[in-house]
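A lone chain, given as structure tokens: the form predicted on its own.
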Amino acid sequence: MSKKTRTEELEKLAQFGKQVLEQIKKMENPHIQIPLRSLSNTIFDEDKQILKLGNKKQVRTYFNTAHTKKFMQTLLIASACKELIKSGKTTSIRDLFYMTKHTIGTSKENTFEDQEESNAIIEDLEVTIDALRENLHLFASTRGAMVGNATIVDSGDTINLRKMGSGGWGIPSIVEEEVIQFKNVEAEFVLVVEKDAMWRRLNEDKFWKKHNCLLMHGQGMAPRGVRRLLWRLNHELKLPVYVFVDNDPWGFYIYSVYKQGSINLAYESKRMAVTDAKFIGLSSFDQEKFDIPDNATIKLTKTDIARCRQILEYPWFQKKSWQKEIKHMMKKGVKLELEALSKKGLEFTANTYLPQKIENKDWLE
């Protein structure tokens, strides 16, 4: 993290603490206001085509027994982050949980019972002071990988993404400019694959080399590091982004998270959402287009159908093309996983399906 960024985040944390301290000095009931992170306070910005938080806030007051613990937890996490930034060290969100977990005095009450509690407080702090978790010196486990026609610098080490073998370069949680720099990028686009298994198939077939691209996966619902890196590749290098996911409601939503942002992290959409990302498949109409046999399909479950109906109502799925896409899948009553394309041969995806989709601009937005 740059000196300027460290100074900015320290100042935000200091101001956060000073506000509470001033309330105490005035003999007021100490309180903090935290933007509400929920679907009811998530707005789809039609102009910017991203999800963002509304104006609703929740108030945590110290002398409200229902709020006291979370009030204390919020200040505890803020204090720990301040010390991390001052020390110049980073740590995992798992480590932070253990760093801040202890028994209070002689009571049997713990500051945190499990990591889910501390994770939620970290997100509360992020949205309250408008700071990325990564800029608070916190990282999560590495998930996702990338290969392709590019050379990058990772924490001072030069990495040739053309020579990363079968596993690829593991995308870290913190991918900001101070950590990751783009040195020599020859790729013309980025292909994001939902699943590691299909990514490995495409990597083995050297799809990235034949079609001059970067090949990335996020292991399902992509972690923040993958989304943030994708945003940088798109915004800084102007690389088009194609998203390749399962033909089911969960795959559709994963695509929308790349494109518009997520409900849970709507406050970070401006730094993560790739608004011009293209959905390249699998489409509900691909079975007919590519003559995929019926025995490669999977029957939709009641949960799938319920999820379809739910996303049909989301504002960001109101385009006629998306309504048609989802309703066609529901009418057929089946879904397709990426691996279904292997019924046409192991090289079909890399040699026929994806090149044809890209050449014909056969995608959804």
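Here the structure is a predicted model, which means the values were calculated and not measured. Positions refer to the first chain, counted from 1. We call the rigid core whatever largest set of C-alpha positions still superposes within 1.5 Å between the two forms. Compared with the form predicted together with another copy of the chain:
- After superposition on the rigid core, displacement of the C-alpha of S107 between these two forms amounts to 2 Å or more.
- Relative to the superposed core, I311 shifts its CA atom by less than 2 Å between these two forms.
- For S118, a C-alpha deviation of 2 angstroms or more is recorded between these two forms after rigid-core alignment.
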Second form
Number of protein chains: 2
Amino acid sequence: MSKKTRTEELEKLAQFGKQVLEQIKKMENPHIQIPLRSLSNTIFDEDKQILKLGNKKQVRTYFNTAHTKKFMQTLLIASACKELIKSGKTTSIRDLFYMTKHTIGTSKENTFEDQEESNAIIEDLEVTIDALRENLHLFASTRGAMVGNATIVDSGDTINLRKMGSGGWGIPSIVEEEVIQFKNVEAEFVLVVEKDAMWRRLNEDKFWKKHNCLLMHGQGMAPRGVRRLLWRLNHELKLPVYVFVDNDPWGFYIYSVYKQGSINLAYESKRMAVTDAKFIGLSSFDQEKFDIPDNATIKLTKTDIARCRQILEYPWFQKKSWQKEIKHMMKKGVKLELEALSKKGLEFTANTYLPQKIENKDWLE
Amino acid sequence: MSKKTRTEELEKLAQFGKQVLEQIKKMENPHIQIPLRSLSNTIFDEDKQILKLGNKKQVRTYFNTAHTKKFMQTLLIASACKELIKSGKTTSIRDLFYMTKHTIGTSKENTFEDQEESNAIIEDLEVTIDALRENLHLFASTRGAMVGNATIVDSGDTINLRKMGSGGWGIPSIVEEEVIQFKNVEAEFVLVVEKDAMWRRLNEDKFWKKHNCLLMHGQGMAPRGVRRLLWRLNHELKLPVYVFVDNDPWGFYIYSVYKQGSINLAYESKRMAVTDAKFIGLSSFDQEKFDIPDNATIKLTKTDIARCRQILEYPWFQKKSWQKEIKHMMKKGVKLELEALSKKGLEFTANTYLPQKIENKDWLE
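Please show me the structure of the same protein in the form predicted together with another copy of the chain, now that we have looked at it in the form predicted on its own.
Every component of the complex follows; first up is the chain already shown.
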């Protein structure tokens, strides 16, 4: 954490505590206001093109048997985060659960019974004091890797992403400015691949070298670290972002999470959504365009079709181009995986498909 | 692949093909013999202390309607692997499925319908010609990362594992000698951690620097790349290996896969099992030993207990020490996660638990 961020977050936590203290001094019933993290309070901001939380709030009161425990938990987590930031250490949300779990006084009551409780409180706290959990020194499980035409600094170590072999640099959960700095970024865009297998193929073919880019994957649904790092590359370095996912409703949704944010973490979109990310494929029109044989396609399952119907309704898929894209998939009745391109030869993706898509600006937004 | 390995594998594949060709020339019914990969043909080799396949074989015959398709598939996969090795490219088993899937002649019959079919054939081929799939240029999905007191070369890039920041080097699926070379390994042992969150904590505390080791994780059940790399570090560099897993039957089994091999991939134990790996914790006796409070424990579920009973019966858990370990867990009725140690403070694992365990040789084998 930079000193500035650290001081800011500590200040927010202190304010949060002081507010409760003031209430107690005034002999009021202590209470805190927490923005509601529910689907009903999730809205699609048409201007900014991101998912965000609405204005609904819940009030959590100390003297209310239905609230007391959660009130206590909220203050407990806030206090533990303050200690973490002060000590300069980071830890996992699982660790934090154990750190704050204890039996209260001589009772048989524990502060937390399971981690779901503490996870929810962490999210409450994030949204209440408007801080990313990463800035509260908490990390989640990580996936994803990166290579490409750039040098970065990670925790003081200079890492040349051009020299990372076949394994690549593992993208950590906390990628804030004070952990990760960009040094010598020659890359002109970022290609995010849904699956690590395709990432490996493209890395083996040195796609990033030939096309001067950064090559990243998030191993399926994008983890927070990958999203936040992509956001930083896009916002701070103005690098265009291309997302390369399976041609199925799940791939489309993964793209939309990179672009507009996720329903679960709507309150974090402004710090994670890459609103100008481009969907480079696979498109439902690619089979014809690239002459991919029928036996490389897979029939849509009932679950796939139901999911197509769902995303057709999402406000952020209302653009004509997306409606056309999704409906074409449903009409064809089949989906296409990234690996299907290998039917055209192992180097087809790196040497033909991707360059052609980028050159022709053949993408969706 | 080193030239030697490449030539060897090509030779094995050629022999495999020639043998069928000879049969055809002699007007015999073409057939191949494939070692049986079933639990009934999995044995625990007490001498070598690894799981391995027995001598049972199945015969796959061309002129036998029940075998014809599989016979064709086996030859098809063998031929595709030969092409891969010749071209010097590697690819995923999913890719290979698409590459070999096609409609036969003018029929409506496909060579493969889904990937499970081709995966099984890959395993048949591995065991028949006695080659690791990595040597057939195939990779699986990857997980896991490494940092520590060593420099390695990955695909020609020199990687200083002392300077990998918080993210670490992602362990690839293929870690054979020709991809990964060890250069300047000062580390005196390898610590393998079950979970990436604990790995991150230990990396943040620079445990590997203080204790001169390599720090590796496999994100749960060990992926092939991580197992094979560990095997190489142990066999080629004679580094002792300590495995650090949750105190539950699943953690115990993860340890046993590193040590003796897995039931699923018994035929690969000789190239992956680290027979002198040591289980450093968490042990069922650690709660008392390290004074871990009761509320950091979790009650065993029915599934946990059933799994305990199962592993109690496995031949490779028959040592007295292991029987005692498992039975003590069942008697206590609780399990302990790695993160439970954080109740004793964030640095307890790095500064107290692990050093004490290693110094006192307080481990199981």
